[in-house]
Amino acid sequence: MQARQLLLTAASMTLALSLAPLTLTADERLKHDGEFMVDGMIFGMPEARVFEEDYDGPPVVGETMTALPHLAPLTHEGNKTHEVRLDTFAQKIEVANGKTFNAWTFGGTVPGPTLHVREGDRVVFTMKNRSDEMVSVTEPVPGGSPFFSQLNENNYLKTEPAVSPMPHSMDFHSGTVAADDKWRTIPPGQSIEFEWVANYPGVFMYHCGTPSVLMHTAMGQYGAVVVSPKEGYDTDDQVDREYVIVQSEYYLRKHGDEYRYDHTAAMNRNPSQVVFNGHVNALNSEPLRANAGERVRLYLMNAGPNDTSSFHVIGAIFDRVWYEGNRENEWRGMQTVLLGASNSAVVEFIVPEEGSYKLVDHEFADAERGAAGTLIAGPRRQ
C-alpha cells in the first residue's frame, strides 16, 4: 500500500512539473508542430515554402537590416520574431575607381545588408529571385529598411540595375536547419520562405549555396548576420562606436570597358582585388570615425571565398577579442586576428590618441590589392 501511495505521489509530482511555468515558457517559444528544445535552443523548423508572388516592392525589408558599416541597435527586450526580406538580383557595381562589373547580389550591394538579431530571436525569411528584373536600390524607401537611406548617403559602389537570370539560394550560417530544404535553389521569378532561430551568438556569414558556390560567392552573394549574445558582452556599457567590416575577394578580368568574373583566377586563388566592405576605397573615402580615448568595437567577417585575413589596426591593440563573436571565446591583448574564409570575430580597442589609424589585412599582398581602410580619431572629449 505504501509503495502504491509513493507511485501515486510521484505521478502527481510529474503532472505538477509538466504544468509548471518552465514548461509553459518553453511552449510559448515553440511556434510550429515538430519544433523541440534542447539546452534551451529551438530546432525542428517547418518545411520551406516555395511559391510565386507578384512582388515588386522594396528588395530589403527589416528594421535591423543595414548597409555596411552600420549596425542597427536592438531596441526590443527579450526575444522577438523578425520578418525579413532579402531579394536576390543582378547589379552593376564599382569595386575600384573606374572598375565595374555585373555582380550577383543580395539586396543590390556587395556585400549584402547586415542583419542584426539577438540570441534566441526567430527570423522569418523571404527571398524572391529577381535576377530577371531591373531592380533599383538607389533611393530611400519610405518606411523601408534603414539599408536604403544608408546606401544613398554612402554610395561608393555606384550601383546600377542589371539583368542576369540565374538560379540562386540562401545559406545562413546563423541558422541551424536542414540545408537541403531551407537552402534549396530557386529559379528566377520564384520566392522561398523559411524560418530559423538564432540559437548561437556570433557574427555569421550568409551566401548563395548554389553550385558553383565559389562562383556565386565570388560574384558577390554574401553578407553578415550579427547575433548579439542574450547576456550581452561585458563591455556593452563602455562601447562608444561600433562598425561592421566584411573582407572579401574579387576575381575579375577586363573585357572592353568592363570587367568579368574569372573562374580560373578564382580556382587558382589569385584575386584581382581584396577589399573591405566591397570596394577598395570603402573605408578610405568614407573612413570610420572615433575620438581619442573611446572604445571602438568592430564586428569582423572574412567572407573569402578563398583567402585568410590577418586583420590589424596599426597603432592599436585589441584588448578584447571574441572569436566568432561568441562571448565564451574571449582573448586579450591581440595585435592581429587571423580569420579563415567564413570565420569572424568581435574586437575592441581603445583609441590612444587623436590621429589616423590604418586598418589592414597584415598579409600585405592583400592590403596592396585593396584590403585597407582608415579610422580617423578626433580629439579626446572631456
Contents of the next structure:
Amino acid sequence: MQARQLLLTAASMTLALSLAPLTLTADERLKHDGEFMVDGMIFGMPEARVFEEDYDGPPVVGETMTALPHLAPLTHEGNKTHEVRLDTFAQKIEVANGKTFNAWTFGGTVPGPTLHVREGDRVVFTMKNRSDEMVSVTEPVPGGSPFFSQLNENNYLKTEPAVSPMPHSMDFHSGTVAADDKWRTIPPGQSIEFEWVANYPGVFMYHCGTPSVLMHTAMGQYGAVVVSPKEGYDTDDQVDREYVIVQSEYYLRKHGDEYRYDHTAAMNRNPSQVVFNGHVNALNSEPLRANAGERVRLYLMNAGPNDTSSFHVIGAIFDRVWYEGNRENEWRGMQTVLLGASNSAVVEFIVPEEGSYKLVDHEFADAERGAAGTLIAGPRRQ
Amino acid sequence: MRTTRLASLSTALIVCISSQAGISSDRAVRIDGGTFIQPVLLDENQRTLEMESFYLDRAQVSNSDFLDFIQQYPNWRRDQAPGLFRDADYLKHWPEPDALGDGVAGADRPLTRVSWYAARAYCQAQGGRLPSMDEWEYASARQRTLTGQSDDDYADALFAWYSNPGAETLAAVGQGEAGPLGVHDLHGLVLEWVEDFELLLTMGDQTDLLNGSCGDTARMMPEFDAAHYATFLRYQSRSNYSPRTTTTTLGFRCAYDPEDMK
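Switch from the form predicted on its own to the form predicted in complex with the partner chain and give that structure.
Following is the full complex, with the preceding chain placed first.
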C-alpha cells in the first residue's frame, strides 16, 4: 500500500517535471522582507511573535504530524508552507510497566509527534505554553492532526492530563535561525509564532532549550522532524515499510508512591530506562511489521539527552545508511549505526526471512534498560 | 525599563495608600541582616552581599487576604484590572470576580494566578513591598543553614517539587513547619514573586546579553552540585516570567522595612 503510494507519488512527480518546471524563482520562494538566498537555501526569517491567545483547541495541528512510529506520506509536489501547532503542557505518562511520572511534553507524548516536511518547505510554527492547563490528548479532536487518532489506537503511554507550570521554549534542529529570537523562552499562558525553512534534508531533533536544558529534555520535551530530500532517496520506489524510532533516556527515582526526575542520576548519565519511542515496551507490545523480502526503512533519532546509541537489528544488515538522513552521506552494509545525542540516520534493510528481529542498542547496558524492540516478519509475498 | 514605567503606572491604581500605623509582627517576622553569598554568578564573579535586616511575611498571601484587598481596591478585580497588568488567566480559578470557592480557590489556600503588578500593588497597600530577589534568597539560604538541611535533601525536595508541583491540590498557607526563622513554606507550596524577578538572564533589559539560553548553566554556577542546580533552576524560571504572567504555582508574600513595623 505504502509502496504503491510512493510509486504513484514518484510517477506524478516525474509527470510534473516533464510538464512544468518545479524550480521556483527566488521571488516566489522568498516570503518576507529581509529574506535572502544562499546556495538555493533561504535565510533571514522574520522576527518571532510572542503573544497571548484565547486558544483551547487541539494542541497538535498539522496534517503531517503523526504519533510514533508512523510517518505521514507527503502528498504535495514541490514545496509548500505547513501551518503547524505544537503546544507544550504536562502529562502523566507510563514509561515502563507501572512506572509513571508527570512529564513535560510537546503535544502530550514522549517523544512528541513527528513532523514530516520536504527539503525547501516552509514551516509556520505556533506553540502555546499550556503548562498550567489540564490538556487531554485522548478525547476526539476535530481539526487535530493524524497524531490523535493514531494515539487513540495505541495509547501505550496511558496519557493523563497533569499540571506543571514552567517556562519553556522550542528549538528545532531542522531550522536555521537566530536561536535567541526563535527559540526564546515563553512563560505559561503565552504563545510564540515563528517560521523556518527546511534548508537541509534529514532527521532532526526538536527539544526545549530552556535551562536547565538537561532537566527540560530529560522531563520529556523532544521529538523528531523528518525532512525528506527534494530529490528523494535512490531507493524510494523500493521501500515497503517506513517507521520512525526515537531513542531516549529517562532518569527517574521513586518519590513516595510516584516516580520523579532524578537530577543527580541525569548528571551522572545513569538512566533508569533507555527506550525506543518513549516506553520500554513500545515496540514489543506493538511490534513493527513487515514481510520476508521487503525493504524496511527506519528513520532513527537519538534524542539522548546524554547517551549514544549503537543501533543494530539482530539478523539484518543495513543495506543503506544515510547518516543524519542526508543522501550525500551514504554508507553501505552497516551492522550498527553509532548515534551521539541528537544524531540521526535513515537506515534500510531487506528482511531476510519470516521471523522475529530484535532492534537493540548494542551498547548492551542500554538494551537491558529498555532500548529493545521487535520487528515481526511474515511470509514472503510475491 | 519598560517594566519599571508600567510598575509606577500600576501603583497609581492604588488610589490611596491605607494609612496603617505599622505592620503587626504577628504577620511578619524579622530576618536579621548578615552576609549573603549569591548562589548564582553574575558577571562571572561571585558576589558577597551585606544584607540589611528586613521583615518577611510568615506565610504566603492567601485567597482571603487578596479578596479583602480587591474589596478595598476593586480596580484589581479580574473584571476591572487593566489587561496591561495581567494576562487573561488572572484569578481565573475564583468562581466570581469577588468570591472564593473550594480547593485551590479556598479562603486559606495560597493566592495563585496573580500577576507581578497585582502582587506589588497588594504589598504596597499593606504598607510593605515585594521582597527583593536577594532578600528572598537570603532568607532561604539562612533557613537552610539554621535547619542544617543537607544539600542532597534540599536538591531532592526541590527537583521533586519543580517536576511535580501539585498545583491542583495546594495545601493551606502557613501549614508547613515554620522552621527556625518562623517562615512557612518558602519551598514546596508555591513559587513567589520578588520585586526584581527579571534581574538575571532576562532579555527585557539585556541584563545578560547571552540571555540565558540552553547551555548557560555552567557559567552561572559557582558549584556544580545538585543543590546549586536546584537553586539555579528557580532563578532561571523566575527570569522567564512576564510581569503579566499568572500561573497556578506562583504566589507571593510581602516584605517590610524595619521602620514600618509596630
